[in-house]
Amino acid sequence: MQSHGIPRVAATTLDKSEQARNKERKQIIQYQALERDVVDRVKAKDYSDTTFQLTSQLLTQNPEYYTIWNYRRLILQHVFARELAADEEPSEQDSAAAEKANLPPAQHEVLLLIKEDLQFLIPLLKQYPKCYWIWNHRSWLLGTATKHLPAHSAVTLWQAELGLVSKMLGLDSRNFHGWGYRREVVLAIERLNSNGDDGEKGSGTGNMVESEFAYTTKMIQSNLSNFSAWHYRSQLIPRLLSSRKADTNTRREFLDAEFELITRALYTDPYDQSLWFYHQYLMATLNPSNAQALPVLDPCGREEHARYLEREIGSVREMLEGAEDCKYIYQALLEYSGLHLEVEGEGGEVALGEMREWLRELRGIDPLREGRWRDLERKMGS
């Protein structure tokens, strides 16, 4: 399976020789025996280190086997509970290491186990970067660290995870698993930084919205066709403006800068649908009746809404030169013009006759959606 040129699993060369088939049969028999052994051990509640190592062998061969990940977590939960309940005196070496980490010996042992399992996942993540269960297990490990360890220890693990996910997105900037996981990691770091070890709410110093917004800018500049980066940016904007305590003028300047950014991108490649999604998002923030997009300008009056619509319709119309076969341009023109008619009525920037011409062009470019275009034509009163 491929996604935007990045394979889900590293490509391998298939060898159809008899020798290769015999080798594969042997591997299958060994795999099935290993699977039976692990299942039988877990059913018998054998949560020993041997069972744990066998799950490692099985998951290395098949990381998509989510049941085995569940078994691995059962074993780890058993080990964590045992370590935290232990009352025996640790060795002098273990005590010194725990003191250096500013942790009690039991918590330090849990920290080491979590770090070891996180390290086990790295080669798997490199080979299978889009495997849900690997990302899910890392999230569980870090959540367990948050539950059992002081904030200062847990946040160090989460910050290291942010560095890892940045590297992963550097290798495949449009890996939506990575982007979704990044949002989870950032949220965990913010919560830990805003709460002390006693669990009391802090002063909000954990806010990472500025650095994350800058990160989306960096990723967009390296690759305009990055829907996940544009989407993340749209999620950050309301928090960013609130964090900055932006007044009306600051918000207007910010919005104009975002329109300038996306317009430059659209002139670069008007055929990229991810860019149009972000432009639609910005336009939606101006529409008071659109509850799905939080307003950037608050309030945005009818006259100001009409001015933005007129400006953007004019800008999009200019994109037609040299891109007359781009359906996204016609769709945007029809959508924004329809909104403009609702706000201002006829006689303004857009005439119904021009909209009908755009619709005719669109029907020729995209005949597979003829039913949709007929419906739009009826709404226009044609």
Second form
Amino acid sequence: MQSHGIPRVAATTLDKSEQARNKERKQIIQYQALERDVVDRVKAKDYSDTTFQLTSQLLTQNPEYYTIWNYRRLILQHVFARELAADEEPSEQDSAAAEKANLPPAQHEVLLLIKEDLQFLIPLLKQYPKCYWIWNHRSWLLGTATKHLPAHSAVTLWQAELGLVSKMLGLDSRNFHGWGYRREVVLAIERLNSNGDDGEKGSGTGNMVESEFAYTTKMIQSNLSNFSAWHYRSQLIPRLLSSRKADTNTRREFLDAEFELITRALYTDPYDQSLWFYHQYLMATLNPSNAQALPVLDPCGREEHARYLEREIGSVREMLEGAEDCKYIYQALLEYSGLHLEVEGEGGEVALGEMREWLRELRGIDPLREGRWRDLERKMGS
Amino acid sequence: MDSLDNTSWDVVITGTGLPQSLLALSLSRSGKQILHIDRNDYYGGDEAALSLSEAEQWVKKHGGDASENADSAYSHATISHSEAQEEGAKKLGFSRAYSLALTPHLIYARSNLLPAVVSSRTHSQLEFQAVGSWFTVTAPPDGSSSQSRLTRVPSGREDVFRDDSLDLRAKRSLMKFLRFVASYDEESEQQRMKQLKSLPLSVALKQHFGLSSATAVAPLLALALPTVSEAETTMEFAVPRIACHLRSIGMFGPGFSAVLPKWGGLAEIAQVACRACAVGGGVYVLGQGVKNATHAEDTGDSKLRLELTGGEKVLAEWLVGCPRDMPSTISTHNMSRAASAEYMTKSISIVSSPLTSLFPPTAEGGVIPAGAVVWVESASSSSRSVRILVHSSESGECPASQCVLYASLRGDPSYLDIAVQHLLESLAERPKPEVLWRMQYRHHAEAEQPRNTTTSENVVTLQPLSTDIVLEDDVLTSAEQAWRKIMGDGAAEFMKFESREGVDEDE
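Since the structure above is the form predicted on its own, I would like to see how the form predicted in complex with the partner chain looks, so please show that one next.
Below: every chain and molecule of the assembly, starting with the one above.
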């Protein structure tokens, strides 16, 4: 099975020789014994280092076994609590190391444990980049760090995470776990850097919205079909504009530039659905009755909406030439002209006759969705 | 080593060029007694990589015209150094700092050679570098004072997206053509391909794909790398070549379609292959060729009787080699040069700059390539263009801060040097990069020789490499055919070996 063109490594052996099956049988017995051991120990509240190591073994073999990740966290929580409540004097070495890191010894211990666990996750993440539980555990480790450690320590860890997630996205730019995680990381860094201000407002000095916007540009340029990158870009735009304190003209210029970008992409590859989604998003920001997409232009009323609809319908119409078999073009034309009819009424940019023509083409290209086209036809008829 | 005289072998392979070495590799686990000889005193044969002093000797040997070099693929070799330099000026490194390939080839990612290198467990001894960017150089019209222009060839969708020299319509048309090329051999496009195949590429682009501007046509020609003129380059030739490039992009990493073996190109692969055969028991002797051979049918026991250049007499069940290494008594190889009028003029130039602008990273966070391909446009559509492979010092072929330029042109050589100069000018580097040293030679194509003719039952002829710069799949399939003949019915899988015990399995 392929994921975005990256072949998945088969975990099971295909070799059905007797020797191989014996080997596999032994492995299964060993695994089951290990599993039983871990479960028994945790039930007995044995949160020792031995148990911890056993969970490492088990998780390396099967990172999808989320209960064991829970157990691992139980153990870690137990250890952290013990460290932080410590009454005993730390050793000379530990004190010296803690001072160097500008941390009290107890917290330094916690930091070291967290770092060790993060290290443990790296080879697993490389091998299973789409395992929810690995990303989740990483998230938990960093959340714990933020809770127990001073900001300057925690933010270093988060910065390292940004590096890691960029690398993971470099390996597979369409891994949505990576993109989701990146948003989490950016939010955490912004919060920590703005000294407790609400990072969401984005007006603090820790604001990363410009660099993140540039990152989406970079990712799109290296691979146009990137739903996640386009989506992230759309999420960043409202904050970006308010961070730049953009006025009416600046906003208009910005929107036009985004339309120019997506049009250029659509001319290069109108068959790529992710591009059409972004085009739809841009159009949605202009729709005053669309509550979900924050407006880009200011003001943005019916006039603006109608003008842009007319412009884009014209632009998309031209894309038909040489791509008469592209269903997305017809879909877009029908959607936008439908909207235009609602906004401006009849006698506008597009005649109903032309719309029926497009629907006919669309039905021919995409017969599997006949039901949907019939519905659309009914709507148009009324 | 004891004399070879009166020894008996299962297989005698003559010549250590790539085809013969691949065969040796394929036989390296067969348990057969193999004697592998080469009449030169170096490995690699026609595909050898030479140090500076080796190159000088080689040029002396191949300096004459075609008739003096009747049994060689090369002739008309010349060498020239730049003028003596002032103190501190860039100069040549020592001789062994160079490993100049006589026939550098582009190995596309989807070439059949690479999986064979992996399955035969030799990949861990080879280091492959990326061949990243492709460029065209347009010369200024005669008499004009403007400079030659270097343009990067868009080699995929994202490149087309970013290319500012293409307007929206050109982008769309170019993408349409690339989409056609990507599926030209599928059922849906076979009819269309049939219609278009004998049209010249530039004509088909204009009439059927709406692409007529030079900015769109030149890059496609560059990807096809024809040896003939633009007017003679047909769709039939160009489309599969461009498809090979498109289908290879991203196979080993984003942004590049071909690789080059470090330290001397194909010669390195040949050496590793021979080493593998030696480990398997093969015996290697340089400085020996097969002078004479008697047909097996004429001898008592149906073995071949071979006489080596040193006078030794050996018995062999099989004799394998390329036509030029075969003794005339047994091969139908036509020694007359008239039969092969086709030749490529090639030059190797050592340049005094790392030419970094030709080696941008292959992708965001991608590798830095060690090779680049440049297509220098000819003055008119009826004359031929020059193809230049540029290798940086990362290829291991020259010292740091220098580059090696391998230029080739079919036929008349006078434009070859001019093309190299156009390329160097177009980079707009100050000071202008200089050619410190160059050699030039002719590479003759094989006269029409049917593959694997056996004039005797036990003689197998391998197909030599073409004079072109793209490594064809034929080379490996020719070796496979020979292997099958020799192994007979007991043959296992071609080039599929287990790793040897005690040898580290590199990841």
